[in-house]
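Below, in C-alpha cells: the form predicted on its own, a single chain.
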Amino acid sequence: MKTDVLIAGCGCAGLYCALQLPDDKQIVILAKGEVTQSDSFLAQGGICMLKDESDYDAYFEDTMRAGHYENNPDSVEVMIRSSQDTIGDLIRYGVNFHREADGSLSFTREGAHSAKRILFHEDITGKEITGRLLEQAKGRHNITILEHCAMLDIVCRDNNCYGVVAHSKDSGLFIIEAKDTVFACGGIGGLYRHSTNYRQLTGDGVAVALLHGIAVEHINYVQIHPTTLYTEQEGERSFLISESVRGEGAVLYNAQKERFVDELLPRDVLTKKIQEQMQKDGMPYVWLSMEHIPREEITGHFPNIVGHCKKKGYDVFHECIPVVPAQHYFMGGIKADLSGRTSMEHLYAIGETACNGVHGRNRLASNSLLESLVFAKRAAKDIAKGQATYRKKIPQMDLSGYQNMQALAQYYKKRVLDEIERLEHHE
C-alpha cells in the first residue's frame, strides 16, 4: 500500500492531524483495535483553554509547577497561546461544550489549577471531542481508517523513514509506504497491572524508537492517577474518577471517615499522600465522598461516573466509594520538537507517544487533550509544507522476522520496561 501520510493511532491526536492536512493528500490511519478504543475516548474531565490574557501567567505557572519545572517553557507557551484557536476548530467540528444559561462557555477547575479554565461535556469530554473528530474523518474522501491493524515496525534507511510494517487480521503482514509517517499510538498503560488505559496500548511506538536509535526523552515519567474506583477483579481496566469531581467539592476520607488531605494537590503529590494513608490504615483503598456537591450538579456533570458506580453497587448520593491510585498517563516518549519532528527524517510523533516537553515530570490536569491537538495541528502544517520535495525509493525488507506476533509483542514490552527501569535506577 502507498500513501502520502501514514498515521499510526486513531485517538484525538491522529484524527486531528489527519483533518488538518490538505484534501489532496492521501492519508491512512491505523487503529490497533477498534477505532473507538483509544484513551482519548476515555478522557473524562475536560480540556483547558486560555480564557483571556489576564490568566496567561497563572496558567503557565500552574503547568510548570505541576511539572516540577522540568517542562520546556517554549512548548508550554505554544500550547497555551494556541488553545483558543484549537477550541474554535473543535466547536466548528460540532463539539458540544457545556454552556451557561446565557450561552457562554462553562469552565470548571481541577487539581493544581489556580482558576477555572477547563471546558467540558458532562464527564465524557474525551468521547465528545474524539467522536466528533472521527465523524469528520469518516466523511473525508482522502482519509482511510484501517481497524484491527497494528504498526509493528518502520521501514527505514540512512535515518529516513519510508513507512511501516503493519499487520491486519484480514491481510496479514504488509508494508505501507508513506512520504511521511506519524506516530500517534498512545501511551504505555497496557504494560501495567493497574491502569486506566486500554490494554492494547503497550508503548509500541517507543519500543520501535528504541530499536532504531530514535531519540526518546523522560520515558520513566509515568503519571499515576490518584482516584480510580477500587476493584478486586484482576485484569479489569481501572475506572477513573475524574479530578473534576474533587474540583467540584468531593473529599477524601481515611478508614475512620476522617478527611486527611487537600484533594486539589498535584496528582503525584496527592497519590503519595493516598498511598501513605492506605499504608497507615492497612487498607487497599481510601474513601471518596461527594456529599458536599449538590445532587443536581452530580447528575448533570458526572452522569457516566454515577452510572458506572451504580453498576458496581455504589450509590454516590448516599455513600462513599473506594478509590485507589492507578497508572494513568505517560509524560515521556519519543522526543519531538514544536512541529512534532523526531530525530529521524519524515517521522513525526504526537499525542501521548511524543515528548515535546509540555508536561515535565507530571502533567497538569486537562492539559493532555489540548497538548495532543495543538501539536498534531503543527505537525500537519509541517508535513504539508515539506512534501513538495519528496524523494527516494523505499528499501527492500524481509518480513519473515515478524511472523511470531506474540514473541514480537513480548520483546517490545520488555524493551520499554527495561529502559524505564534502567532510568529509574540511574536517577
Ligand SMILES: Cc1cc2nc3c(=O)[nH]c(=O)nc-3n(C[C@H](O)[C@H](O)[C@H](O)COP(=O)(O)OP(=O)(O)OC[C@H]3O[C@@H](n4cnc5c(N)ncnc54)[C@H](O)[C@@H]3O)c2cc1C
The other form holds:
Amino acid sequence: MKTDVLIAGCGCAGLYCALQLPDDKQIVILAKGEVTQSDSFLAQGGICMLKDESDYDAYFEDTMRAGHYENNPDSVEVMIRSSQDTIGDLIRYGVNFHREADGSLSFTREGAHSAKRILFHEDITGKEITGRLLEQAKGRHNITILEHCAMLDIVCRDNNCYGVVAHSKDSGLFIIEAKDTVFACGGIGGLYRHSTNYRQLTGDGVAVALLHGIAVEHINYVQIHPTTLYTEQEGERSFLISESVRGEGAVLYNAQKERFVDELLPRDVLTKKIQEQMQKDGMPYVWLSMEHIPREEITGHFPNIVGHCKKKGYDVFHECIPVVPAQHYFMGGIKADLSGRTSMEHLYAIGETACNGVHGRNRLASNSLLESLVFAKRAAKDIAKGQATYRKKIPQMDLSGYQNMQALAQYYKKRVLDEIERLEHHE
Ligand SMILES: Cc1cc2nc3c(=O)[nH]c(=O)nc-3n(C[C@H](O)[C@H](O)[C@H](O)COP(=O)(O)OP(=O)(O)OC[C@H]3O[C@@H](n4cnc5c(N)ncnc54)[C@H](O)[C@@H]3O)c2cc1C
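Switching from the form predicted on its own: structure of the form predicted together with the ligand?
Following is the full complex, with the preceding chain placed first.
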C-alpha cells in the first residue's frame, strides 16, 4: 500500500492531524483496535482553554508548577497561545461544549488549577470531541481508516522513515509506504496491571523508537491518577473518577471516614498522600464522598460516573465509593520538537506517544487533549510544507521476522518497561 501520510493511531491526535492536512494528500490512519477504542474517547473532565489574556500568566504558572518546572516553557507557551484557535476548530467541527444560560462557554476547574478554565461536555468530553473528529474524518474522501490494523515497525534506512510494517487479521503482514509517517499511538497503560487506559495501548511507538535509536525523553515520567474506582476484578480497566468531581467539592476519607488531605493537590502529591493513608489504614482503597454536592450538580455534570458507580452497586448520592490510584498518563515519550518532528527524518510523533516537554514531570489536568490537538495541527502544517520536495525510494524489507506477533509484543513490552526501570534506578 502507498500513501502520502501514514498515521499510526486513531485517537484525537491522529484524527485531528489528518483533518488538518490538505485534502489533496492521501492519508491512511491505523487503529489497533476499534476506532472508538482510544483513550481520547475516555476523557471525562474536559479540555483547557485560555479564557482571556488576564489568565495567561496564571495558566502558564499552573502548568509549570504541576510539572515541577521541568516543562519546556516554549511548548507550554505554544499550547496556551494556540488553545483558542484549536477550540474554534472543534466548535466548527460540531463539538458541543457546555454553555451558560446566555450562550457563553461554561468553564469548570480541576485540581492544581488556580482558575476555572476547563471546557466540558457533561463528563464525556473526550467522546464528544473525538466522536466529532471521527465523523469528519469518515466524511473525507482522502482519509482511509484501517481498523484492527497494528503498526509493528517502521521501514527505515539512513535515519529516514519510509512507512511502516503493519498487520491486520484480514490482510496479514504488509508494508505501507508513506512519504511521512506519524506516530499517534497513545500511552503505555496496557503495560501496567492497573491502568485507566485501554489495554491495547502498550507504548508500541516508544518500543519501535527504542529499537531504532530514535530519541526518547523522560519515559519514566508516568502519571498515576489518584482516584479510580476500586475493583477486585483482575485485568479490568480501572474506571476514572475525574478530578472535576473533587473540583466540585467531593472529599476523601480514611477508613474512619475522616478527611485526611487537601483534595485539590497536584495529582502526584495527592497520589502519594492516598498511598500513605492506605498503608496506615491497612486498606486497598480510601473513600470518596460526593454526598454533600447538590444532587442536580452531580447528575448534570457527572452522569457517566453516576451510572458506572450504580452499575457497580454504589449509590453516590447516599454513600462513599472506594477509590485507589492507578496508572493514567505518560508524560514522557518520543522526543518531538514544536512541529512534532522526531530525531528521524519523515517520522513525526504527536499526542501522548510524544514528549515535547509540555507536561514536565507531571501533567496538569485537562492539558493533554489540548496538547495532543495543538501539536497535531502543527505537525500537519509541517508535513504539508515538506511534501512538495519529497524524493525517496523505499528499501527492500524481509517480513519473515514479524511472523510471531506474540513474541514481538512481549519483546516490545519488556524493552519499554526495562528502559523505564533503568531510568528510575538511574535517578
Ligand atoms: C480515563 C481517562 C480520562 C481522561 N480524561 C482526560 C481529560 O479530562 N482531559 C484531558 O485533557 N485528558 C484526559 N485524559 C488523557 C487523554 O485522553 C489522552 O492523553 C489523549 O486522549 C491521548 O490522545 P492520543 O490521540 O495521543 O491517544 P489515544 O486517544 O489513546 O489513541 C491512541 C490510538 O493509537 C492506536 N494505536 C496504539 N498502538 C498502535 C499500533 N501499534 N498500531 C496502530 N495503532 C495503534 C490506538 O488503537 C488508538 O487508536 C484521560 C485519559 C483517560 C484514560
